[in-house]
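Form predicted alone, single chain, as structure tokens, below.
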Amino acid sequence: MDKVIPQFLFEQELPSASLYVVASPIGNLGDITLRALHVLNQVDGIACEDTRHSAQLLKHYDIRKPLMAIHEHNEMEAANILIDHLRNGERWAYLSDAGTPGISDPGARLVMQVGGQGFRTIPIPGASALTGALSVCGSILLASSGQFQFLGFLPNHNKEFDQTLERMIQSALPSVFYESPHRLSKTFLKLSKAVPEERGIFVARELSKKFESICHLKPSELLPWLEHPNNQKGEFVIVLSGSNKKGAEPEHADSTKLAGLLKDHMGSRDIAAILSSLFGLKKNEAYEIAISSKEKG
């Protein structure tokens, strides 16, 4: 294995009680970065959020380390195992399954831990269906400059759901979340329902795996692309374009303009009290008006 790692870095410091955040592949073996072999090579412990699945790739690249399971059910407790590790000068990585541990995986909160008790914590990045998905959407997320707004996977129940699903569809911003294939069409069918037909989805499936595909949608697509029964398997990133309504003419424009008029002359309660005579606000309206008005100037 030392034969495939460049000589710089065995010339790259490792802190001694540290924990390694190392991004795994999310599908193709091959994704996994030299320094991230490197790394796992080099440190005495490597957690898992499953040993089993990790063991796999960790065969195939021949390195032998104690594996330590830490996943969603006892990454508190299992935590503080592991910082006993560090209190010993010793150097741990942590691996989730597939991706980037921390982003919609397990993760965080033995990071949390970890830096609470004063050790370091570094991060060795890698792949992320997040990043490796944005990266071919085009011009959805050309028309926002770049910008998104990640939501992970989407709430179970349906009310929490929809309420997300309506802030999706609210935003100027493109949005990103992850689904699985047990809930796809439910997902799929509450899309083509509510989100309006000039609006673009991109659907990533299985990326970097044998069948990965890549498609862009219109919301009345969603439903025949389901028939095709390959389309139901694997891993999804699904990203809805930002909505492109130009704003109307903001509420209470009038008095926005007449508050920034008066903010040099008058304090924000007599401000307040001429646009809740003129306009016909409630008090705590104006007031909030007259007092952003001061904070603008």
Ligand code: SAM
The other form holds:
Amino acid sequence: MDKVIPQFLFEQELPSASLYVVASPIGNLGDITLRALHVLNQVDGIACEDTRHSAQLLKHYDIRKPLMAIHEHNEMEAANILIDHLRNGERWAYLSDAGTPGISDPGARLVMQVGGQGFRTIPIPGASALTGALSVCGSILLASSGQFQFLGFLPNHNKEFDQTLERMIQSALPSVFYESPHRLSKTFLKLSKAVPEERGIFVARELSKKFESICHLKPSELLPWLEHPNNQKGEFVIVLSGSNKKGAEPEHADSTKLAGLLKDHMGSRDIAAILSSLFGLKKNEAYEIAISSKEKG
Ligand code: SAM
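What would you give as the form predicted in complex with the ligand, now that the form predicted alone is on the page?
All chains and molecules follow, beginning with the one already shown.
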């Protein structure tokens, strides 16, 4: 492997006692960076969301390292074991199943625990379905001067789903979200009923895979598009264009502003409760806004 790795990769030191958070491919195994391969070759061990899944990627690149599973059921315990390795001065990497860890994937809690113990967490950037889709959605991003809001997976629960959809419809920002094949019909049905016809919907399907396809649709075209059986399969990123109605404001800007006004007067939990009831935000979303307003000081 070292034969094809350019010398410049060795010029940057890889600090010991650190966790390297490594982006991996979202489909095509070729979408891993040279630096990611270099780091994976240098670390003492690799923690994975799913060791069987990551083993295939590592086998492909002939990387043999001790693997450790860190998933939501053993996260605290496994993170402590990993931290013990860091205490011994080792370097470890973390791989989620696909794309960038922490983006609708595990990783954030591990990073928080490792950072909380005073160890470095180092990002090794690379593929993500989010950036892949945005890089080819063109007109929608152009209309918003490149701004967007990312919602991850929309809520499962009907009421929360409808509230989130309503916020996306009202928002001046384009809304980007992830969707899985088994929920796609339901989501498209709701979008086709609720989204005004003048809005655009961009669908990025199976990025970097054999049956990759992207298309711009109007709400009335969603259900006919779905009738093609192939279009119901695979993984999806969906972008809803922003509203250009006068007065449409990005709710996050409003909620962030309110959090800023409240931050010196109450705790994060109380701020989050107010944001969530006023703006219909999910609890964790509201809490994050509250926390970051406190951190900004
Ligand atoms: N961490 C990943 C990232 O950086 O993109 C996302 C992981 S999330 C659990 C998986 C979701 O990402 C899928 O349900 C789909 O919505 C989206 N996704 C992942 N791979 C994709 C691909 N090749 N094409 C389109 N969407 C994809």
